[in-house]
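Given next, in structure tokens, is a single chain: the form predicted alone.
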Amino acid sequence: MDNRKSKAIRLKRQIPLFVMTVPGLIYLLVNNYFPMIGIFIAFKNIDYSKGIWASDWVGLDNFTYLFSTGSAWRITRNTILYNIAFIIIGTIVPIAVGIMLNDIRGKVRPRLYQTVILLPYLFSWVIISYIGFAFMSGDSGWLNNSLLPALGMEPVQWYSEPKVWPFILTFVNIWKGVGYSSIVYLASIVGIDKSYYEAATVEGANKRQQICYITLPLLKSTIVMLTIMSVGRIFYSDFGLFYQVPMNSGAIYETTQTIDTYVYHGLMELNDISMSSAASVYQSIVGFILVMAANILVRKVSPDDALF
């Protein structure tokens, strides 16, 4: 009887916590789970005269056509390679920036540098796309009118040159996101016990050795967690980055089109809702497999760092 009473008391105390989770659960249901009902669209040939529910079932025909066109391989290649580059560079650079921010002394300078580095993260992709246009415009851009002539080089039509865009998009993505990621790593670095560094200094360890043997090993859990989350989204691309920054230029689709922009074009320009849905289902399934595989691999190597 006492055991039941104690359980009832604990449950009563936890009711406010359960109530606090309700808005988040509602958001997840409405934003993440209810839309999954639309998966069946990928297996239909949508005819608006018949309606979505009454349209003909075509099985895997949409997926067959998607892979037979060659578009699937191009957009898959672009999505994967870009995200691999983003994961690698987007891990190394923020860690380096976080370590440097941790070494800044004073009351004003650390906050100033953190604010300046974080500022691009707060810009929308529309603003960043026009900043990029101010640099790369063929007629009035700063690169063609100031920098390249000063270096004795010919102007470049940036929005018609597919080969340069992997470097441009990688740079823009890192520049925009490094502020947020570095602050995440900085928070972990600040939490490291200072006695480790003091002992290392007494033993004669220099700054590089302290980073290699103290900072990086103690950041392992944070690095692994963020990397697994990034791997889970390796089949997803930032729509604003790949659509807004290249200004939706068709001449550079070869190196800028990803699964997300392909789905958008299928919906808005071709009005092919079935094909777009098939591409989205393909994207979701492969993304799920990747995150599960990454977590299994981490759990075998370091069980304490796995997500589940």
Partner chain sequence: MIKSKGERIYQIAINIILTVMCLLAVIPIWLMFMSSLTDNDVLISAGYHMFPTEFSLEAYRYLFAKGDEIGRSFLISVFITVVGTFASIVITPLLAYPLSRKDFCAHNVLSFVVFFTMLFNGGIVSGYIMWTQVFHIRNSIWALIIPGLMMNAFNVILMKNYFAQNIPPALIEAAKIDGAGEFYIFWKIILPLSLPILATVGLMVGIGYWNDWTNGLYYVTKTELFSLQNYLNRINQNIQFLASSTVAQSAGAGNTTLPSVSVRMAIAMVGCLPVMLLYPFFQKYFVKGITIGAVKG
The other form holds:
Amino acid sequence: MDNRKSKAIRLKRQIPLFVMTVPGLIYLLVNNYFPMIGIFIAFKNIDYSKGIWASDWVGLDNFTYLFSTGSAWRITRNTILYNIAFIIIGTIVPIAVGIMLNDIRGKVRPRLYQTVILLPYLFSWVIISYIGFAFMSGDSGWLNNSLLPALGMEPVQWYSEPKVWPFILTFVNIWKGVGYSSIVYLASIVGIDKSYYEAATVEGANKRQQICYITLPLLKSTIVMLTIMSVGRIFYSDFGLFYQVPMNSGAIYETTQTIDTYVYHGLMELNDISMSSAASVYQSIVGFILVMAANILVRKVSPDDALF
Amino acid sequence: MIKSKGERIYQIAINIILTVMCLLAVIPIWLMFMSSLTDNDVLISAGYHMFPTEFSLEAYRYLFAKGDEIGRSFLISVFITVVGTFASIVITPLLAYPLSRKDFCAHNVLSFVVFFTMLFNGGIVSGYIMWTQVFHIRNSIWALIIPGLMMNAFNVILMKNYFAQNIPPALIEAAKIDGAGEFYIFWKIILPLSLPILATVGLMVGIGYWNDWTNGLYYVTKTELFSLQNYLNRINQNIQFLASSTVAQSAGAGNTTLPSVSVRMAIAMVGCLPVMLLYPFFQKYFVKGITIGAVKG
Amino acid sequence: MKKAITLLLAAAMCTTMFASCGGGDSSSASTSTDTGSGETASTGSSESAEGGESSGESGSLKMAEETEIVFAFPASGMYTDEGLQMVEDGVNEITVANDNVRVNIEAIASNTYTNQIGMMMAGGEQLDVFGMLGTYSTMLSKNQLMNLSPYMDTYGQGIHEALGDEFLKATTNQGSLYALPNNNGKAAVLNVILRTDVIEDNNISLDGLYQASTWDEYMEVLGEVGNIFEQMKAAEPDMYCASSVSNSMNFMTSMPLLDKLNDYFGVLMDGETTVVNYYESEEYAQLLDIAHDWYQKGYIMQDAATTTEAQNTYIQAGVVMGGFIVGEEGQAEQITNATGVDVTCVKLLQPTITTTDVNGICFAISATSENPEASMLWLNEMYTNPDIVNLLDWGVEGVHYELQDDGTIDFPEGVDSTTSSYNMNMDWFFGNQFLSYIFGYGRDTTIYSRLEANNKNANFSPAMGFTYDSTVVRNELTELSNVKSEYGPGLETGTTDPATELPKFIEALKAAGIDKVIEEKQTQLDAWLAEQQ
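So that was the form predicted alone. Now I'd like the form predicted in complex with its partner chain, please.
The complete assembly is shown below, putting the previous chain first.
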């Protein structure tokens, strides 16, 4: 009796917290959950004269092309490998930059560095692909007509050279994103209680020790969180990065084609919304399974850092 | 302040590294800027150079001739960015804060509800049908503000994590003992302590709004409602479309005069200039940060 | 708590499901102006005057009540609301008087156009008439197009006269008409483009060029083009002779008597009716050798396999002094106009008109339309009324263009391509191009009569009118189109060596299932041929 009463009181106390979540949840419900009904399109063969609701169900027919074709292995491999590289490098570099930005002394310089590093984040992929072309074009690119000759090297046909693209794409991705992600980490670092560092300095800890024993442990949950979120999107790839930046050059598909670009390109002429919707369902389900697994793992090792 | 030798070396090292990174960021943009100032024919024939081989303001003149339209779309962009970012900065922490409270009974369930939206999406078709048929936002300013951009799970989780990390639970407990209500705590204690993350998320959402053209592409056909990016992208998209459609080409569309490479580069410069100029004002929140020590419970 | 949330979600989802289901009905109810549509739609194919009545003097039909329709097209030009509104007002002035039809013009961004049409139809938005760019066969197989046959004779008489029987075959499936090809020069063939000044300054003779009609002639002509390129390159070593179009050389994809059957995966050659693998043919290999030879000799631009710039950009910048283009009469004039570089174009092939040449651009009534009669009347205007055509093509006279003394039109005083509020520039698209003015002072105004003559005199492919349904081989096509873009650009611009790459290409196509596609095409073609007997 008493127990139930206190539970009721506790619940009543939490009403304001529930109220706070209402606007956000309504938005998610409308913007994200309602359209999820559209997932059923992946299991239908759309016939516009019947309307999408009345079209015939075709089971998993729309999914077969993702597995049966010769490219299936290549696009899956590329997508996963790039994502793994992005998760690792995309964690280390921004943290390092975030720490440096936090430590830098002076009035003007910190602002200058931050602003400038963020600049690439402001450009769309289309623009970046133009810039990339300005550098790497075989005929008119800056690398081939200025830099390489100055270094006494032969011109390179960048857009037909599959070997270099894993490096180019990783570099471009980090280049564009580092400004923003380092600020995400910087926000956490700035939020760290200064007294920790003061105490450490008093006790004679050097910079490296401060980073290893104060900064990184306090960033751990941010890192874990961002990693879990990336794991959920491991079957996705940034369409702009993989399609626009390599200019959809066929000769380098071996190392640039991912699930998203394959689906986009393959369906451009067929224009089959069921098949593209099937691809996204497939990506989501794999991501979902991986995230659940990752979260369970984290929950076991360090319960506080679990996402949910 | 006394500087140790190690500290001085460290400062020099990070200055060098950051300078190199800044150069890597600036050089491509410089090349782009210079391309926009180069005569287009020379650009195509002589290639891209770090300094214009033949200086020309033609690209900017082309954009200036469309000054009225660009001016109006600029105002639209400013409006949606301000309104959208403001709305986002209100609803995102309101959702994120309760999720960060370990004593909130639904925090796990709701976190999952939020995170789930990052994994699954219903695709553009069902979203389009809902926004146009149920909410009728087609060709209204709301079409540029509401769908997709206002709040996303990533930002909610980012903020939730920040609250959980940087706000000592003892602080909240102390306030409660003093008789403060949840909303009071949120408004007077939590938010002032969270300026860095608010600024981060605000910046990301703001850039998202500023750069977005997909909403305009799907939901807006009235040119008077085009945002700057919509307007500029229309030029670029038409180029790509005409260059890739073989049907249009053999029918004669291939011979249409299209805006040149230098115009496209100028468009990119015009599109991102306002953000570049405004960013330093945002920035003080990251640099100064806050001193939690002063308010520690 | 968990339960409550699940319930809430489930309830919410059901609500939207119903809401969006109902969306279709409510939207058609909310467009108040088309109250008459229910009536007219129900008349169906009957020629009764319930939906239309004879207006006497001109002998044309009219809707009984004013009917509002939505007409969508992919807008690839620049315009403002104001300009588009002026065009719409101009159009409605005519159509309301003539047909009692009010047309709502929806200009949709060109690169998401097909997507958007699908979403409008799926969402139950009103959509009556729309144009298509190369999507006829996929839209047909998705049942997006309404059967026009019942309305054609009554409401579309003028269209039939303008187009003739032959072209309408390209959009006829199993005896029913599903779309209307636009009326323009269909006999487009391979042209070589050459800079006039380089030709004249070096006294290079073009006498060896003619329109080939057999494979051997084609080889001879291309050999002659090679000679010309050699002389040009010797005279201007700093320039290339040709760039690419869509990362391929147009001479690779053209051939006498070739019918690409929509996508090149299984084609008809030499006027036969056996579907063969184009990429495995002797002829394709020979063309690849020519391309590779030209690339190595520096005739073809280095970036040809990857560039996304238009050929004209390179001509204008003086990077190339020629190239290839598939087109009809008047190419030289158009390119010269667009680039400011004086060029000469010579046709290299006799035209063979195929289904895809004809239905590349066409207009249809949406399967979801409730106003087929009014839609047909609007289409009829677009194929027969020069005022409508010119409004859509060039805007309003006196505002967007002015008639010149030589019969052409051009911008009025103080207006140019950047300031015009309607610079759509899509005369190649809307309805009947032959009714349109020619834009650009000083241009040749006799061109349309030549185009019409060419349309009549051209050869037709034996499969003219055949459209295949790709639904059963869509998995194969997805993979094939990827294989083609992996190997195609390199090979077809001569960048890669066919000796090593072509066998890989063929093997990859086989692995992707090209044989299955060919077999499927053959089956469908045989059935179609039997039906034609």
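Positions refer to the first chain, counted from 1. This is a predicted model, so every value here is computed, not measured. Between two forms, the rigid core is the largest collection of C-alphas that superpose within 1.5 Å.
Comparing the forms between these two forms, the C-alpha position of K163 differs by less than 2 angstroms, with the core used for superposition. Core-superposed comparison between these two forms: the C-alpha position of I104 differs by no less than 2 Å. Core fit done between these two forms; CA of S280 shifted by 3.2 Å.
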